[in-house]
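Just the one chain here, the form predicted alone, laid out as structure tokens.
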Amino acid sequence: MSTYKIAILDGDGIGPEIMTEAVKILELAGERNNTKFELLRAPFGASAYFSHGQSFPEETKAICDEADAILKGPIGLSHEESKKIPVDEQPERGALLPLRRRYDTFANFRPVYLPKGIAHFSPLKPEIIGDGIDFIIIRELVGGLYFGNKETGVNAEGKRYVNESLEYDEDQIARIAKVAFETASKRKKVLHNIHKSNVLKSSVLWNEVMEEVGKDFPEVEVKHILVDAAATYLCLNPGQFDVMVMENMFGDILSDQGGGILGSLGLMPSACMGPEKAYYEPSHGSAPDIAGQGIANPYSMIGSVAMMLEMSFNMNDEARKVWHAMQSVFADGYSTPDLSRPGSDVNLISTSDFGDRVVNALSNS
């Protein structure tokens, strides 16, 4: 029997509730695949900072390092509650650059997928949304403007002023290129290039690595597409699109457009791989306006763990099956009231009752 250890952070607001329905999963999922998944929980985000007075607490790290893999839930609070914890604390700052940064989780995937049986869920048309949508945007996550120095003060002229820098440099770009120029070759062989080199020096440098280590790839048909347009693209075509990669802020911006075309965040999990370390979580927020109410889907944070099973354990069987039986339950007319619409047709379940009926769907696989 194969043991692994994964470190369990549940985050802030929904963070709890949906993360309780994805260890059914992983649970599942062990017995299934005679593993054995040994849990480890620990503080992080706005929680841990009231309660250990760190977002990201010393015992956190402690445990995080010993994990085979780590599995996050979101964090943060509304902006009144923020301003309870100290900007430096703030989750976002205190726990969650930090976390990319300990573990140079530098290659973000997040996968926008909405197979035709659940594509009500999609703003957009049908005749533009087809037989479904299947993408994967790939970020660069530990570079760019998130990561450049910051400065604040007042000048000279006695006005407040900021100084972000964007920082990249061709060892970053190249590692990130190679990533996705590996996927893009296990899929389609077509790979968009998302950039702003009209504008932007960094993105001059950027498509410059791209295309060297592009070398290395011929069977991969390389596109190159402004941020912008690719924006208008997303709306307009999603359909061209299977693997997309881009540096960091765009990644963040583009993402979430992505869960925008799906109809929420709620339907896009993600993986966020370093060299000897990965970390899973759902796309979205916290939404702390619904924590308690037991109507958030777990979708995504059941979909992180499908992508940890695939992408760190290489239980890539498991992990079709348990995305098949996530989609079975929204076949079989069930989902929970934060997806769904006035007036749908839907019958509305719980948050722990669309995780029982994933956990049903999966023993039956």
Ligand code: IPM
Given for the second form:
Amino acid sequence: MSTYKIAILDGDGIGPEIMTEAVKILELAGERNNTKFELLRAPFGASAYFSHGQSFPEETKAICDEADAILKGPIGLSHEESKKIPVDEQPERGALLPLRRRYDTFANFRPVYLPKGIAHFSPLKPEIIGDGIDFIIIRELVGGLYFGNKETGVNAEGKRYVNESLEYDEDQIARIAKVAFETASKRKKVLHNIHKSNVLKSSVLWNEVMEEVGKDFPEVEVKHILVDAAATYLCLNPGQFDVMVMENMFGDILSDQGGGILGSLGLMPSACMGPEKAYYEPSHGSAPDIAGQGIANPYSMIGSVAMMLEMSFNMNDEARKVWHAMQSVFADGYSTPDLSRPGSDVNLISTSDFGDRVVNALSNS
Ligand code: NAD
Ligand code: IPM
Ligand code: MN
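Could you output the structure for the form predicted together with the ligand, given that the previous block was the form predicted alone?
Time for the whole complex; same chain goes first.
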């Protein structure tokens, strides 16, 4: 029997609720595959700040260091609640970015997937959706504006100012480019490179390096699209995309738009891959507006487990079965309320009911 250690970081808001369901599926997948997943729970996020005085406590760092993979729920508080925490300890700056930096998780995979059978969840018209939506956003996750130099102060004229820079070196761009080309090479062999080279020098270098790396992948066709136009095409013709690659902040914004065209951010899992360690998290936040009500969609968290099974443990077949199990719950006419549309005919179920139905479907597969 193989044994793997998984750090479990519940996070804030809906985090613990959707994590409970994801853990049910993780444990079941282990039992079905003669694999023991040893779960190491650790405090992380705003809840950790209030209980331990730090949003990424030392004990959590030690547990993550020791783990074979990390499963992380969303972190963060509402705008008002965040003010109770000093700016640098707020969980986005104090926990999430340090987690990404610690394990150098530069390659963030955010699949945007809606099979035809559940296309009615999308706000887009059926004629736009066609055979469904199926593309992947590859977001650079440890560079750019998020990690560049930051300076605030009062200038010579006595005005408060801020200066933060968008920084990349060629190696940082080359390694995400390679991941993107490799992914495109295994899929439809078309890569959409999203940039803003008509204004940003960072995009000029980004595009240069993309083209250099592309020489090693002659089978992949590269299409360069400006990020603002890409936002429009995501609504008007998402079917043209298969693999998209972009810098950190563009990826943050366009991946939430991906959730929008699916019908809910609750359908957005993700994988954050570093050279030696990976962590898995939903693309969305802690949804303070629905936390504690038992109605959050756990698909994104369970999908993150499926990505972990495949990308960290090579359990591809089991991962595929987890995706199928979730789709079968939708096919049976059930969904959490985030996916209900006016006039739609779905049976609304709770977070835990969704998880239990996935467990049943997986057990029978
Ligand atoms: P959000 O992603 O939490 O929520 C946006 C909308 O999507 C809300 O209406 C919410 O109810 C809905 N939603 C999100 N996930 C859902 C799910 N699984 N099921 C059903 N509905 C879902 O964005 P926000 O409200 O702007 O941010 C809230 C907090 O989350 C902020 O503190 C933000 O910094 C943080 N955040 C954390 C992460 C992360 O941990 N990776 C990601 C994004 C935002
Ligand atoms: C995400 C989130 C984070 C980001 C925040 C919470 C720092 O929005 O994972 O998409 O901007 O990367
Ligand atoms: Mn985001």
